[in-house]
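Here you get one chain, nothing else, as structure tokens; it is the form predicted alone.
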Amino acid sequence: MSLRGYLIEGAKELGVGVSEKDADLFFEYLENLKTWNDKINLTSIKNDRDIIISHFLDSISVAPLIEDGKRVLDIGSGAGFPGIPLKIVRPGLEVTLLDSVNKKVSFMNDTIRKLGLKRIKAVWGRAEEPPNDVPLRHFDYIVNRAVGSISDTLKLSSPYVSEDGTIILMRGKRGSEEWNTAIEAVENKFELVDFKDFTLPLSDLKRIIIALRPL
């Protein structure tokens, strides 16, 4: 299967449509990621196929939970995951990418410019240290991709989520175990609205998605 096939067919398995135009954007993103990765440490994954599966498909796995046209904050976005892939497949989203490493913010903004994406920006700052140019109580969705413990991540995310908003946690193979450890501490503060345990397409990589709404 071609790399484009991995992307389009893998996305289809996740219930996400990736058009040929979307695929072009993903591959432009891939090339820019590799160019910058030679200068700064953005990802330890170097193989194109593995980047498509472990970063691109992983990022868009939450797309079925996110309504287009809404406001999304990606905390600890790093190299733009999951925020930039989500913007590609949900072009109506308004996306803010927050990271505390200036060079990564520069990479993300360079990628946004090269892909011609609108209503998306990368911001330098720490979620735990507002004000950081990110509005509080503003976002319909907060997405976090394996950033700290579940309890700490919810604490970081809560000031930014709107009254009826959702916090989406993306975890690895230990996600169920992490959730079972955290549930007692968070169950009176958050409502569990979705829990998905799945394997990334074309791989044996286990993933957990936990969607929570503050009470």
Ligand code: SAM
Second form
Amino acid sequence: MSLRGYLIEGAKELGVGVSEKDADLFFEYLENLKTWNDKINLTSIKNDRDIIISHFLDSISVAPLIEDGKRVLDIGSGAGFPGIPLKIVRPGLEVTLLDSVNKKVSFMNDTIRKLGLKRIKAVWGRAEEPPNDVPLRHFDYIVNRAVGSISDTLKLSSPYVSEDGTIILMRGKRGSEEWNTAIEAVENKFELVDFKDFTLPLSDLKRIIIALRPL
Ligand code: SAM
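Could I have the structure of this protein in the form predicted in complex with this ligand, to go alongside the form predicted alone above?
Up next: the whole complex, starting with the chain shown before.
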């Protein structure tokens, strides 16, 4: 299968539509990621197919939980995951990408510019110290992929989520264990609205998605 086939068919398996035009944006993103990765450390995954599966498909695996047109904050976005892929497949979203490493923020803003994406920005800062342009209690969805423990991530996310908003945690193969450890501390403060345990398409990579709403 071609790389484009991996992306489009893999997305279909996740219930997400990727058009040819979306695919063009993903490949432009892939090229920019590889160019910058030669200069700064953005990802240890170097192979195109693995980037498509472990970064792009993984990122859009939460798209079915996200309604287009809403406001999304990606805390600890790194090289833009999951926020930039989500913006490509849900173009009506207003997306803010927050990261504490300035070079990663520069990479994200360069990618946004090269892909011609609108209503998306990357902001430099630590979630504990809300930057001026990242308002509190404002976002319909907070997404986090691979940022700290479940309880730490919830602490970082809670101030930013709107009253009816949802916090979406994306975890790897130890996600179920982590959730079982965190559940007691979390259950009086959050309602579990979705829990998905699945394998990423075209791979044997286990993933967990936990969606929570503050009580
Ligand atoms: N979400 C991306 C992904 O899945 O590829 C990056 C994950 S990386 C393991 C964690 C990222 O979170 C890093 O880019 C780091 O700079 C950022 N980060 C860690 N603590 C943070 C904080 N308190 N506020 C903002 N960003 C933070």
